[in-house]
Each structure stands twice: as C-alpha cells, then as structure tokens.
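Okay, so here's just one chain, in structure tokens, the form predicted on its own.
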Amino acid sequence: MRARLAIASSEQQCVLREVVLRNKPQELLVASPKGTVPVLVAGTKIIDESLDIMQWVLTQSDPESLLRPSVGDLLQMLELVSENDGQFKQALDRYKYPQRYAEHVAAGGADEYASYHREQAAQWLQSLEQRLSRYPYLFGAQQSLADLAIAPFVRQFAHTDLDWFNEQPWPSLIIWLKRFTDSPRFLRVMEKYPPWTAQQEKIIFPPPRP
C-alpha cells in the first residue's frame, strides 16, 4: 500500500503486476530473488523495500511536497518512520498474529501476549497523538511522506479490533485515520486487482479519477 500511495501521489503511470506470494511468478524472482513484494523495476533499477520505493518516486515527481514537510525536514520523517518499522511493526505484528508466535506465548495464553503487545503499541500510539494534537498531519498542516508511510500500519492496528480502538483517548489520531482512509487517493489504491499472468493484459496504476 506504501508504494501505491507514493505512485498516485506523484502523478506518475506504472504497470502493475499483483502477486500473491503463496504463488510467486518467476518473474519476480528474477526481478528480486527474496521474493518480497512490492518490487519496483525501472528500467536496470530494481527496488524491493517500500519505504525505497516511495523516496524514490517522490524524488522523480513530488507536487504535493511530500519530501518537503512544512514542520521539519525529510531526515526527520524518515527517523520517525524508522520507530514505526521497528518497535510498532514488531508489536503490531504480535497483537494481530500472537499465532505466529507460539513459541513465546508464555502460560497466560494467546490472548494475553496479543494483549500485551497491543499496549506495547499503544504506547508510540500515544506519541502520535501527542503530534497530532498540535497539527492536523505528522509534521505540520500538510500531508508529508511520514503520513502516507505510517498510517497503512495505524490502520492494520485499528482494524484487529476496531471497537476497542475507537474507544482509546486519542481523538486526534483516529480523525487523521479517518482522514486517511475516507481520501480519494486511499480508495484508488485499495482497487483490487487479479494476480499477475505472463498472458494477462496490462494494467496501468494507478486507475483514472473518478
């Protein structure tokens, strides 16, 4: 989702080719033996990380100013979405999965590791809320490359338990989630597409406007 939402931000064509990792063409082996997604191939450039590729497209065509935030400077943005990738990501990844991690479930079950992994994420939850009490966007009153790279992963926390989320006192995140995904942009990239096939025609991303 980062990627796409760098791609229509930049006002920029691709071709989009959607995989499903259970099932990864060949194609995408070649192009990066790893085998993650999303991979941007651009002529002899390869780009397999996501938060690459957004940097990458914004630095071709930015005219929203993503790269240039109106309150701190890029290296800023990317200090704050390193701590997402890191200590969010990885409780994130326990409180929505504790399965994936039988291992280090203690006694007190799934539930109870989710849990504390939840509060663990509610925590830099709070620091966001905290910065978004005093703008209406990460770095200041316009969308910047940290919202578009952050709030994917606030979303994936909402919805493992949307009611409880609803319910935590951070007013002003959940109206910056809300504002998120209620924008044009998030309901363009979210189109779902069929998995890619060498015969299938191409798709052109991102779609027109409505």
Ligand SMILES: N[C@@H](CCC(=O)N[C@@H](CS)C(=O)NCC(=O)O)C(=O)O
The other form holds:
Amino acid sequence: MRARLAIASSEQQCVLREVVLRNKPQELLVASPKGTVPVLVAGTKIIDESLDIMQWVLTQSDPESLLRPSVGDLLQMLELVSENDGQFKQALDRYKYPQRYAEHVAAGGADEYASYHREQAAQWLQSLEQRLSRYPYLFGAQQSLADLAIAPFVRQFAHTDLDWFNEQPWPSLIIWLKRFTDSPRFLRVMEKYPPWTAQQEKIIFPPPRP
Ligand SMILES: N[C@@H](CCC(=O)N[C@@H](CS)C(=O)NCC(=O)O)C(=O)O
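Having seen the form predicted on its own, please provide the structure of the form predicted in complex with the ligand.
Okay, now the whole complex, with that chain kicking things off.
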C-alpha cells in the first residue's frame, strides 16, 4: 500500500505483479531472496523495502512535495516512520493476530494478550493525536511522506475493532485517518488484482483516474 501510494503520487507508472504470499513466484525470489513484498525492479536496481521504494520513487518525481514537508524535514519524517515501524507495528501485529504468538497462552489467553498490545499501540496513537492537534497532517499543513507511510498502519489498527477506535479521545487522528481513507488516491490504490502469471497481460499501475 505504501509503495502504491507513493507511485500514484509521483505520477509515474509501473508494471504491477500481484503476489500471493502462500505461493511466491520464483521470479520474485530471484529478484529478492528475502521474499517479502513489495519489491520494485527498475532496470538493474532492486528495492525490497517499502519505505525505500517510496523514497526512490519520489526522488524521481514528487509533484506533491511529499519529501519536503512544510514543518520539519526528511530526516525527522524518517525518524517518525521508523518509530511507527518498530514498537507500534509490533504491538499492532500482536493486537490483530494474537493467535500467531505462542506467548499469548502464558499471558492469560488471546483476548488479554490482544488488549495488552492494544494499550501499547494506543500510546503511540496518542502521540500522533498530539501532533495532529497542531497541524492537519503529521508534518504541517500538507500531506507528506510520513502521512502516507504511517496511515496504512493506523488504518489496520482502527479496523481491528472500529467501534473501540472511534470511541477513543483522538478526534484529530480520527479525522486525519478519515481524510486518508476517503481520498480518491486511497480508493485508486486499493484496487484488487489477480495474482501474476507468466501468461498474464501486463497490468499498468496506477489505473487511469475515473
Ligand atoms: N519492512 C518490510 C516488510 C515487508 C513485509 O513484511 N511484507 C509482508 C506482507 S505485508 C510480507 O511480504 N511477508 C512475507 C510473507 O508473509 O511470506 C517492508 O516494509 O517492505
């Protein structure tokens, strides 16, 4: 989602190959043996971390100035994203999929384990709420790389229990997330694609604007 958001914003196009993780094509593993998605192949360059893809794509073309926020700079944005990708992402995964973590049994069951990690994640969301109570976006008046890199994870958190999320005292965060999910860009990158096969016709991403 991050990579797609950045490509759509950069107004560049790529050939998209959808991957089903249970059935990774050999071509993916040849390009990137670590076998995670997304992977961007640009000539001889292979980029297999979503944040690196965002940065590389936006360095080629950045019509919305996502790399140049009105408040702060790229380094500060990367620091915030790295905090998001560390503790918050860890807590989010444990809240969303407690059964995947064997230690949930020792922690008193999946529900208790999930709610403990929800509380951990909530501390991060509270800090985002504070930022967003000052400016409409994480780094000022305009959307930036940080917003597009972090919002998909906050959306995952929110959708794990939407009623609970909407009851939290996070008015600015809730508006920020809604602005993101209501945006035409979001709907455009959410389109579903069939898994890639060697016989498939090339799929160009992003799709044309409606
Ligand atoms: N830090 C990596 C994480 C990528 C990642 O873990 N992606 C998941 C899908 S969202 C994946 O490919 N998992 C591999 C698997 O489940 O086999 C990035 O942001 O690109």
